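Given next, in structure tokens, is a single chain: the form predicted alone.
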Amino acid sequence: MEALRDRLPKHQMPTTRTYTIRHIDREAEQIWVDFVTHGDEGLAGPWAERAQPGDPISFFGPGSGYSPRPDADWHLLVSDEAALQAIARSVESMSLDASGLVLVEVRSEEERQQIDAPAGVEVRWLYRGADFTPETTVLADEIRRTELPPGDVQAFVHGERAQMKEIRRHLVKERGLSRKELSISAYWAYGRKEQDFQAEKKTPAGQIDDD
């Protein structure tokens, strides 16, 4: 990709999508990636629906970012389907004595997945009962009802853009969480295609921070 950026104009660059590696099987030389599909629209979802053994795919990375701090008193991890794999990887990398709460919003119980969390980390599944819309989502309301303990709280909150803005305001301004201990970003935006969503990241509408 770096070499192509030096040679191609922007409109000729390959279209990319960002995904979290769910599992690496080094012995079998496999990388496992889960895709959220949304019908026949978009790029990655329809590709995943049609993919067959032997189909080519190119990738680069991985990137780096959040990781659970072993010395944190408590962990709060929040997501919808889009960040489920990042949540699972993070929880399963925690020390066995870690404490915290995981909130994951999905459409129904059929989308529930196995997450091997430490005994002190509760995994709470939230079911919308329908596709995501601003009216069906329950994530922000659940956070408002959730009691957070005092002490050093590290938070990871990733998902739909409007919900991330609302949750950030609540956690920082109403709950007093430290911004430096809050990893929060939008993985997608309701009603936006990926290329439009990415372009808007550079505009005020695409910013999570509102102050």
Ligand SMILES: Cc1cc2nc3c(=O)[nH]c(=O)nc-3n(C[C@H](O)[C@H](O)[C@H](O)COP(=O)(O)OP(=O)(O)OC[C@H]3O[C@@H](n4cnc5c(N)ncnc54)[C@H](O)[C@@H]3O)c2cc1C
Second form
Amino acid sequence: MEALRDRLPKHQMPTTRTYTIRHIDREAEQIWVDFVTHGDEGLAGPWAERAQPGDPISFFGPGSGYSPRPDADWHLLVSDEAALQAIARSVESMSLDASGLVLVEVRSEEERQQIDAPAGVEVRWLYRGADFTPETTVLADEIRRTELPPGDVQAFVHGERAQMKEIRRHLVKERGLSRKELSISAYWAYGRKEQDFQAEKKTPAGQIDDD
Ligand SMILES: Cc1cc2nc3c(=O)[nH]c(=O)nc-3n(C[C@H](O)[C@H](O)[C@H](O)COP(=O)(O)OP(=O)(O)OC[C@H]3O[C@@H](n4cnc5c(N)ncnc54)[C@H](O)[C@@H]3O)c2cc1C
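We have the form predicted alone; now please give the form predicted together with the ligand.
Below, the chain from earlier opens the complete complex, with every other chain and molecule after it.
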């Protein structure tokens, strides 16, 4: 991408999508990436649905900043399918004596995946029972009715943009979570292509942190 950036005008640059490395198997020389498929719209989802062994793919990166803090009293991790791999990696990198709560919303029980969490970390699966829409999602309601333990919490919350805005407001304003201990971002936006919503993130209306 860097080499292309030097050569091509902006409008000719390839369109990119952002994904999480779930696992690297050095012996098998594999990088595991899990794509949510969501119908015919978009580039990456439909590509993954049709992908065959041997299909080429180019990538650059990685870029990441978050890692669970070993001295936090407890951890709160919240996601939908798009951030499930990021959540799983984070939980699996925690120390064995870590405490926490993981809330993951997926379509149905079939979408449930193995997450090797420390004994003190509860992994709670939430089932929408339908494709994601602002009406079918249950994540924000579940957080509202969940009792959160007191103490020094580190939170990692990622998913659909409007949900992230709502959850952020609730956690900061109603639960008093410290902004600096809250890693929250939109991984995708309902009804918008990635390049559009990433551009909107640079405007006030597109920001999670709107207050
Ligand atoms: C740091 C980071 C890591 C990410 N890791 C992953 C990952 O490991 N796996 C993963 O699947 N996604 C991941 N995502 C989200 C992914 O980048 C977006 O979902 C992206 O929009 C998918 O591109 P697309 O070409 O399929 O759809 P786009 O062209 O971006 O969008 C087309 C349409 O599909 C809808 N759409 C996009 N994503 C979803 C979705 N998840 N569910 C339902 N509808 C959707 C859009 O609202 C739009 O209407 C990550 C995002 C970020 C920022």
